[in-house]
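A lone chain, given as structure tokens: the form predicted alone.
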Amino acid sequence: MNMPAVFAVAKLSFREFFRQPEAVFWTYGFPLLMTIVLGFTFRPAAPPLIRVAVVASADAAALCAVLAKNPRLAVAVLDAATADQSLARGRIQALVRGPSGDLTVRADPMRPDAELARLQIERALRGGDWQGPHQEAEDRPGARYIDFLVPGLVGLNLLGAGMWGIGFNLTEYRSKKLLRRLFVTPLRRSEFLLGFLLSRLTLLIPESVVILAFGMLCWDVPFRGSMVAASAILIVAALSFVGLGILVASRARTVEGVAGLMNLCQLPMWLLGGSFFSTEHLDGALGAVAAAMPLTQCNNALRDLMLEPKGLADVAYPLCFLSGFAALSFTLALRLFRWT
């Protein structure tokens, strides 16, 4: 074996890694500040909360009282219709109701907090006059975490198939010269970038759509608002990921490099977009970072319609937000955009 030639081409590889800043960074950059942030978001710290509502009632101040005395347990009294509401959007992990002799606690079992609250809950209502509670499943259309989650999927098909389907496609295009040869035509950057945004849109509406109503013939989840302001709401979530793709993928010179971008961009929305978990009661820094997320009021918007009769004015604030950040996203995109 030639071993002179076998530490040449070992010394050629390693400089030419070396030579690529963006390879370099995601290899040992990336890893480092994904290692910093996960590491200050869950060092260790006190348990969570665990939020429950007691449905208003002559008795309701005096277990709210009772059931403050657990530490683990923040407790608000609620009317009926709001409680309902809660634990519906995951704003609560339990809802407790009725006179002291015959309490009820209701929860989705399906939700993995959901059996922790109804220990604490009990724990908290251990040796006092309180009666032991009945359990209650949460099983009702529109109130399951099922009916929950699906919402959320699709705002993770809009995303992913966003900029999956943009980015790797224009560097690929950039990587392959291909653009180098659009570049001496009389087509715009804007005219084809417009053209690659029509094409990804064309795609994602209908892929949606049947998500949806797969949950809606397989699961029985409901959809009780307007059909008009979730089709508005699928049209500018669409425009909005497919924006940020574009943007992502501007001036990416290798598939590996869009694709540590995407990452980048992707996985804040998948931690805290709200698909899997909600993460409405978030506050402080944390909860304002999840708010100026697209994918969270893309989900937001969905749950709105899918889970409550509502309609296009109750979906103002996220269609002109997800517009906003579409439009934003498409202009630095024009501005980044390079042929070569």
The other form holds:
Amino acid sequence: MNMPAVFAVAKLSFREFFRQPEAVFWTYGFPLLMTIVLGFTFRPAAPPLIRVAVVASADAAALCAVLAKNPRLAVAVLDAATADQSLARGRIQALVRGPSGDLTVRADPMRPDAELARLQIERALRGGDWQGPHQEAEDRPGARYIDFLVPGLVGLNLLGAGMWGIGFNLTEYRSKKLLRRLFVTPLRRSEFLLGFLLSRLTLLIPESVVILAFGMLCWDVPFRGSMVAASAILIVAALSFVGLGILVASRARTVEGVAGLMNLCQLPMWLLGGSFFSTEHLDGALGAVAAAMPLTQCNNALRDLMLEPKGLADVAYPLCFLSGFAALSFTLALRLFRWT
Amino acid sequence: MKSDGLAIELRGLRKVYTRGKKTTVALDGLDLEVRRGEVFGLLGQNGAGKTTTVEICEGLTQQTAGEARILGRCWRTGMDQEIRARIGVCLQETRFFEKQTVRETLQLFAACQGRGCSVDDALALVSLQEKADARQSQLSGGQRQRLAVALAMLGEPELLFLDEPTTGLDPQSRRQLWDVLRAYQRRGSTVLLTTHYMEEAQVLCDRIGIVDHGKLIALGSPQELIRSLGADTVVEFSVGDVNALDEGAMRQLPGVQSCEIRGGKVTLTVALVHTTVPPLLAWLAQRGAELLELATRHATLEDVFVARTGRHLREEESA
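Starting from the form predicted alone shown above, please give the structure in the form predicted in complex with its partner chain.
In what comes next, the whole complex appears, and the chain from above leads the way.
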């Protein structure tokens, strides 16, 4: 075997890689950065509080006092309807219902933290003269984890398909010099980008509808609010994510580079966008970051409209937020966009 | 000439590329005028600055200094859309959207151009009707190049840019493309063509500019340029031992304008064959040099290029 040739090829490949600063960064720098950020986020600290509601009754205050002795529990008294709603929206992990002689803990066994909530409630009640608790599984449509999850998956799909679909293609066309040829025609940037936006939009909306229909037909996921409002949310959310995709791809010269930027935008939204677990109770900086994410606004609005009988007026804020986000990202992308 | 008779007017054009600490001067004060209705050829070696010149004219590249007026207008002065609507461009390398058919590609660009001939006319112009529904991957290199030219002509432009339109094509495809261009030329449009095929320039162009090291070093019609050699015939010969020959002495022979020894072959440009060849043969016999080959031909643009630069147009092919 011609080893010098083998080494020469190895050297060539090394050089090719290291002479692409973006490839080096996304391969080594970015994972390191992510590790550091995640390390800080989940560094050893007091375990997170388990949120529990006590359904309002004569015994509620006393029950509250007992439960509050367990430092792992954050307890609040809610009326029955609000408590149900909070459980459905993932704002609380379990609800406890009196009377004192016959306690019931209601939680969705499909949620990862439901069992933990039940154990901590039992520990708090131990030694007292409370009877129970009985276990009760939350399995009514509209209050299960699946009902929480489906709107989140719709949002996640809009994010992924919207950003990747446009960012990847734009960059590929640029790197293959396909955009240069379009540049020398009278076609304007805005026309070109709008064309792309339209094509993605016509793909994204039916995609979301399919996911929603699947959830409703196969798992009885309810749709209690306004469908018109939900359609409006889907459209502005799709525009936001496509706009973000165009923005990210407005100057990237290689597919590897744009892939890294895409991940940089999407990973925090996967973690904090509220698709898999509620991030509504996050406070401080993390809560502010989550609230500023288009995915969070999209997920919350969709859940409002599907799980609660809400209408256009109730989602006015996310509607405005997402419209503004879409307009801003598209305007910026138009400014930054390069054909070559 | 009044400048409104000019399709392209370049004054002191300079382009410097900077990458890190390395700077490359691609254009070093280039002046050029292309008249309306003429086919103008930019001739030069690879890296001479032809493509940079064309890309500045097309608005793809911004010059470092100097002025470029295209159809009387300058790029980046709010006129870009208007200029683009009136020019047609065939880039040095045109890549297409792979999954599109020929017809779909033409339709896309026709929509971008917003005016001009129909897609069917464009297909007919480059004889691609049979391939109208073929995808890009099913086209040969020549067919792709014809499509690129068709795209450039779609908007029926007043000014057509063709950057090495026949590079990499087999001779038959090249001639087919020449026919397309000649047909187009008859309509009276202006064409700026770059090439490093001197035959192409000679066949297609009304006037030619030779670019070398970012400057225009010669300008005129093909006939004028050849006449400028002062000798329009070339004598080429080879002998057993080229090293025995003396360039200086050969230049002294009657009627010899220039002499070049290259690759075992001697090339003399001469005014008249019959005044040079007999003394040449006598001179060779006197030195005992064995003549292996002797030929005469008319001088070409290639000879003009060699005379001006000391190099061949396509070094890699003539070396």
